[in-house]
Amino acid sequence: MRVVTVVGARPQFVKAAALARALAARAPGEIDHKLVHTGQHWDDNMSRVFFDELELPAADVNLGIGGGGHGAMTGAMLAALEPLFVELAPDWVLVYGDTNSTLAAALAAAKLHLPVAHVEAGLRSWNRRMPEEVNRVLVDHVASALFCPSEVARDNLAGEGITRGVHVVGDVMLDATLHHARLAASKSPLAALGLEAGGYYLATCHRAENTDDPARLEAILAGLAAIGARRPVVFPVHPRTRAVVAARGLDTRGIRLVDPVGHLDMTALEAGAHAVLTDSGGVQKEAYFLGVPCITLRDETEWVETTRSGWNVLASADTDRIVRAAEAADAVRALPRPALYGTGDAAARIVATLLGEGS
C-alpha cells in the first residue's frame, strides 16, 4: 500500500512525525510512504527545524509553496500536486487539520478520484469568518476516511450527514506530545531563559483574526502586559506576528519577546508554564494534555471539550478578561482532567484503518 502524506505547516510535522512512527513499525514493505512538504511554512525555525527535532523522514518531495493570499496559495498546490498525485498513484492520500496545504491536496487527490484520510476531522468553531474553518469543512466533504480526535467530532459530522467511513480514534496530537515530553525533559530551555517552572506565562498569537485587527491585538497585547506586572510573559513570536507589531508600533513592553522555538523547547515551555495564553489549537490541547490551564484568544474554539473540562478558558481579544483568566489559574489547577482524545494511540488506529483492519 502507498501513502502519500501531505504537510505545509507547523502543527501538521508534529502530526506527521506520530503518524510516520505508526507507518514505518508495520512490517517491512507493507507501507510505501511518500511525504509531501508544500513549503507553506518555509522560515528554518518555522519548518526544518521541526524536521530534524521530531525525527521526521526529510521530504520527498518539497514544492516550495508559500506566501501570497489564500487563493494563489491554495491553487499553486493544486497545480503542483496533481501531477505528483498521478505520477505517485497513491491508495490514500493522508492529509491533516485545516490549513491551505490540506484544502490543496484534498481537492487535488478528490478530482483524481484517489481516497483521501483527513486526520482530526469533525472539528468546528461554526466561524466561517476563519479560513481554516471554510478549509476543514470541504475537506470533511470530500474525504472517505474521516479521523475525529473525539465523540464531539463525530456529532459534528452526523450533523452536516457524513455518517460513513467516520471513526473516532483519539488525538494524534497527545501521541505525539507524550512522546515529545519526554524528549523536551532533557533539554529543557527553562535555565537558558532565566525561568522557573511555575514562574512564567507562555503566549503565542498568529491568527489572522488576531493579527489583522489592529483593536484585537493591541488589547492582547495590553492583556499580556497587565498579567506580566505579576510574572513574565514569554511570548515566542510568529513570523507574521511580529511584522504586524512593528509596522503597527505596538507596545510591547512588560512583554518577553523571544524567536520561535522548536517543538521540543515549546513543549517543556508549555510543561513549565503558570498558564498558556494562545489563539493555537494545537497548543490548547497540549496545554490540558500537560495539565497546564490554558487562556484562548479567541471568541471560540474547536476543542470545546477543555472548555467544558475548565481548563481552557475563551477570554477573546478583551483585555480584563484575559487578567481575570490568568488570576484564576490556580484554582483551575484544582479541577478533574479527564481524558478527553483517547489513551495515545491514536495513529496506531489509523494506520490499522487504513489498511483495513479496523479502527
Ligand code: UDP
Given for the second form:
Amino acid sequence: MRVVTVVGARPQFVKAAALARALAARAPGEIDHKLVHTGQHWDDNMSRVFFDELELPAADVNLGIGGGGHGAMTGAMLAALEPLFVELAPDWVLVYGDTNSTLAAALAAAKLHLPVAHVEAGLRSWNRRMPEEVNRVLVDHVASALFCPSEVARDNLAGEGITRGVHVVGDVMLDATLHHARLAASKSPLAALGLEAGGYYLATCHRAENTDDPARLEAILAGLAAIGARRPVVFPVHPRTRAVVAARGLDTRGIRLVDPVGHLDMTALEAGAHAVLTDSGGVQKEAYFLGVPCITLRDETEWVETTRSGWNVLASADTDRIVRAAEAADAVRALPRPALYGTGDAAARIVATLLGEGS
Ligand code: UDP
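Requested next: the structure of the form predicted in complex with ligand UDP (the form predicted on its own having been shown above).
Now the complete complex, all chains and molecules, led by this one.
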C-alpha cells in the first residue's frame, strides 16, 4: 500500500511525526510512505527543526510554495500536487487538520478519484470567517476516511450528513505529546531561560483573527503585560505576529518575546508553565494532556471538551478576562482531568484502518 502524506505547516509536522512512527512500525514492505512538504512553513524554526527533532523522515518532495495570499498559495499547491499524485498513484492521500496545504491536497486528490484520509476530521469552530474553518469543512466533505479525535467531532460530521468512513480513533496529538514529553524531559530549556517550573506563563498568538485586528492584538498584549507583573510571560512569537508587532510598533514591554522554539523545548515549556495562554489549537490540547491550565485567546474553540472540563477558559482578546483567568489558574489544577481524546494509540489505529484492518 502506498500512502502519500502532505504536510506544510508546523502543527502538521507534529501530527505527521506520530503517524510516521506508526507507519514505520508495520512490517517491512507493507507500506510505502512518501512525505510531501508543500513549503507553506519554510523557516528553520518553523519547519527544519521539527524534522530534525521529531524523527520525521525528510520530505521526499518539497514543493517550495510558501507565502502569498490564500488563493495564490492554495492554487499553486493544487497545480503542483496534481501531477505529483498522478505520478505517485497513492492508495491513500493523508492530510492533517485545516491549513491551505490540507485543502489543496484533498482537492487535488479528490479530483483524481484518489481516496483522501483526513486526520482531525469533524472539528468545528462554527466561525466561517476563520480560513481554517473553511478548509476543514471542505476537506471533510471530500474525504473517504475521516479520523475524529472525539465523539463531538463525529456528531459534528453527522450533523452535516457525513456518516460513512468516520472513525473515532482519539487524537494523534496525544500520541505525539506522550512521546515528545518523554524526549523533552532530558533536555529542558528552563534553566537556560532562567525559569523555574511553575513560575512563569507561556503564551502563543498567531491566528489571523488576532493578528489582523490591531485592537485585539493590543488588548492581548496588555493582558500579557499585566500578568507579567506577577510571573514572567514567555512568548515564542510566530513570524506573522512578529511582523504585525514590528509594523505597528506595538508595545510588548513586560513580555519576554523569543523566537519560535523547537517542539521538544515547547513541550518542556508547556509542562513547566503555571498556565498557558494561546490562540493555537494544538497548544490548547497539549496543555490539557500535560495537566496545565489553559487560557484561550479566542471567542470560541473547536476543542470544546477542554472548556467543558474547566481546564480551558475562553478569554477572547479581553484584557480583564485574561487577567482574571490567569489569577484563577491555581484552582483549575484541582479539577478532574478525564481522558477526552483517547489513550494515545490514535496513529496505530489510523494505520490499521487504512490497511483495511478496521479501527
Ligand atoms: N509549537 C512549537 N514551537 C513554538 C510554538 C508552537 O513547537 O514556538 C508547536 C506546538 O507545541 C503545537 C504546534 O506547534 O504542537 C501548534 O502549532 P500552531 O500553534 O502553529 O498551529 P495550530 O495548532 O493552531 O493549528
